[in-house]
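The chain that follows stands alone, in the form predicted alone, written as structure tokens.
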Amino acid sequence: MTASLPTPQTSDDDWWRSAVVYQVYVRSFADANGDGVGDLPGIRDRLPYLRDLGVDALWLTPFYTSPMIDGGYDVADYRDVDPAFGTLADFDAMIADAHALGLRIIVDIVPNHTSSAHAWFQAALATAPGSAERARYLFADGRGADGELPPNDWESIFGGPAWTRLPDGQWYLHLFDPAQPDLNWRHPEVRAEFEEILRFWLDRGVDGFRIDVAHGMIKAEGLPDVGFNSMTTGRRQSELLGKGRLPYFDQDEIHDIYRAWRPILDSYPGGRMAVAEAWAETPQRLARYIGPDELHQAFSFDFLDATWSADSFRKVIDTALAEATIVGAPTTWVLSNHDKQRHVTRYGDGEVGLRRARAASLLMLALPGCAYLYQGEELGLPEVLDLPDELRQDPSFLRTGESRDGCRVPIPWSGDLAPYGFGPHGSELSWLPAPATWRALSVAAQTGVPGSTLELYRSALRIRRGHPALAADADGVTWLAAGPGVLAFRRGAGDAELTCVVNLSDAPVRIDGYGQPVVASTDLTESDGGHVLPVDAAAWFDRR
């Protein structure tokens, strides 16, 4: 299989425009030392698998020194590797091997907040209100006669107040867990520090950054109230994410930060890039994060949130492509990630959910732009819904009862017993348990099996990489006439055309005139010289 895969063009500075990026949730990908936690040496061992899968780059979730209150998104030291994941030498060895295999590495950067264990915050706790150390964070006096009330009504994304009071009476802001204090991005030391952090990892060879909470670093002047929260109205402020304006998200001043970061990225060779995890109230405001003087990409979460209908997907795709044309940057498509329920389960779970997930994957991979895959989706993994409460580690679980742990269960590699080859031979440890049904979904169980989800992804990715109609500079989407509940579009033109058809209706549909099927999410049948596409299925047709 390896010999048939074209090698990525590592000298192409625009690689990110059409790349397929595979998200590695480091704790749950591969465990090299048998302690039950995934690590950098484990990733290094599995790089050939990712090369053979056909992806172009890996995005690694945080592996920095951390108390792990929020899975590593509470960073105590941005310039070192947490011992649970290995060492800086392990990182250097992993990235060297990745580059030798033609794979690029994108790392998470967490600039909105640090860990409460970070040296800066510890220094802030050790000094009095008004100190220079506290100025790096967002400390404020409380309201009420004795300052006993929070400075405003802001609410944590994880539920509950966004403020914690210290024994000396001051409050500090944490839009997430209390162990994640928000930084003051109007402070020049904060800006200078993160510019140096970028250079530290760029010097080690990273090819890009995924920016966590990229919309959050600047808060409105004066820290004004939102006007409601779950305590006063029963509505959580987080319900406005992507739908309305909050005084602590998507402030205009945030773009000054990225205009300072872009020259740093551009000063390194090889097309170093950055992608924003950003939420904004309109596509137009989200598009402001992208451009030749700011970031290269921003995730399009509307595609992830689309319902299983032709109208919903068509609207999302048209909007995203129109915005991409305006800003001159590629769209980014994503169906699952470490914060969202896996799309097999979102689409109905069981056989229905898997059938729809496979079809949605072909739809996504046929679209122009960059596609982000979440580890295990190539295996058709569903969400694990029945994890024991005592094993859940998501900090939002204790506050809201909502947990992201179900999409973070270590992926299965081989064998009949959990944890299915997650660790070295004979290891039985795994930080979250995998269900018994996953033995049939492991990499080993699906490799070489016609019709398996893994082989579907391998086939689609091989075609995507080699077909001229799916190249970065190929013609965009041309929608074709199709029946109710059916999406059909063409990529390319002339002798290099590929047509994607997705049946989201409630009846099989006949497909004629698009050429021969080259990959399909389920078996097609022939009828009078044409093909019949079953319900909840997708296929690519080639005219060449």
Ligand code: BGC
Given for the second form:
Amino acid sequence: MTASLPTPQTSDDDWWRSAVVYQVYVRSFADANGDGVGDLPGIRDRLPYLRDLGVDALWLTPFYTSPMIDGGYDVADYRDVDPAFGTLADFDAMIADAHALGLRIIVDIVPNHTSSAHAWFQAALATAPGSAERARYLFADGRGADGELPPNDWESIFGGPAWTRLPDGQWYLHLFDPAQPDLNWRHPEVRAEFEEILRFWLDRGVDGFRIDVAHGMIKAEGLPDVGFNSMTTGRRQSELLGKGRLPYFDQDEIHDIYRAWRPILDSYPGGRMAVAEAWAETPQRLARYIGPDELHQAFSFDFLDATWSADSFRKVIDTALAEATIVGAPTTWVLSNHDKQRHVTRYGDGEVGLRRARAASLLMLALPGCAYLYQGEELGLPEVLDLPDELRQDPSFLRTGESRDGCRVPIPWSGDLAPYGFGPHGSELSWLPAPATWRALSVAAQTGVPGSTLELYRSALRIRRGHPALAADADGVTWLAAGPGVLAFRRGAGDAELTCVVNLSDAPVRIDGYGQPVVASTDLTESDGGHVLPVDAAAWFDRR
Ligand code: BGC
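Taking the form predicted alone as the starting point, write out the structure of the form predicted together with the named molecule.
First the chain shown before, then all remaining chains and molecules of the complex.
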């Protein structure tokens, strides 16, 4: 299988422009020591699987020292590995093996907030209001006669007030859990510290960073009220994410930070990159994060949020491609991640959801730009909807009843008994239980099985890497006339042409004149020299 994988067609420094990046949610990927939690040695063991799958890079979610209140997005030490995940030596061994296999490594960086267990926050707690230690975070006095009301009406993304009061009367800001205090990015020490953290991991050989809450570090001067929140009007402020302006997100000054980071990335050889997890009011404002003097990419969450309709996909694809052309950076597509319901379930769950998810994946992988896959989507995993409440660990569950645990269930690798090879042979532990139906979805159960979702991904990734029409520098997309509810577009031209057709209508469609199908999300039938593409299906055609 490995021998036939084509080499990527991008130059070394531009590898990210058309890469397929596989997101590893570290604690749920592979558990080498049998404690029920995924770890770095587990990832290292499974690198050959990822190389054979045909991805170019891995993005690892935070594996740093952390009390794990938010699954590691609460970092206590940015320069060390949490013992649950291994050691720095394990990281070094993992990245060396990855590079030897031709896989690049992107790590998550969490600059908006630290853990409350971080030495800086502990020092802030140990000192009086007004101290230099508190100046690194956002402490403020409350409102009301005795300061008993929070300094403003800001709401945590995880629900409830974004402020917590200390016994000495002061409040501190946390846009997420109270265990994730927000840093003051107008403080020079904070900026200097994160520049050093970037260098620390770049020196260890990482190929890039995924920047967590990349739109959040700068808050509007004076910390003005939003004007409503779920406590006062029943309307949550987070409804405005990606749709409106909030005084704590997407402030213009944030771009100064990335203009300072870019020269650091550029000073290292081999195309070190950064991708923003940023939410902005419009695609135009999102595009401001990317470009030659800021970041390389920003996730296009509009694609993930598109509903199952040709119009909805067409609109977000056109907008994202137009913005990418203006800023000269590739679009960054994503269908699932560790924060969102898995796309099999979003598109209807069960058989319908899986059919649509497979078709959407072929759509995404045919588009120009970079695609991010979330671990397990290549197996067609659905969201686990029936986890017992007492096992759920997402901090937002307690505050809002919404939980992201269902997309974080450990990956099934093999065998007949849960957790299906997640741990070493015979280990029965896993921090979240896998459903019995996952026995049939494991890597071993799907490997070599024609028509399995895993083999579909392997085929699509192999073609994507080797086909000249999908290569990095191939032009954008040319939309082709297709019936209502059908998307059809061409990549490339002349001898090197590939056409992707997705049927989102409610009737089968006949496809003529685009050549032979090279990969399809479901079986096509032939009729009178053409092909019939069933409902909720996609296929790539090649005329060569
Ligand atoms: C991450 C989440 C995390 C939050 C706070 C998000 O953008 O993807 O998993 O809970 O940031 O760090």
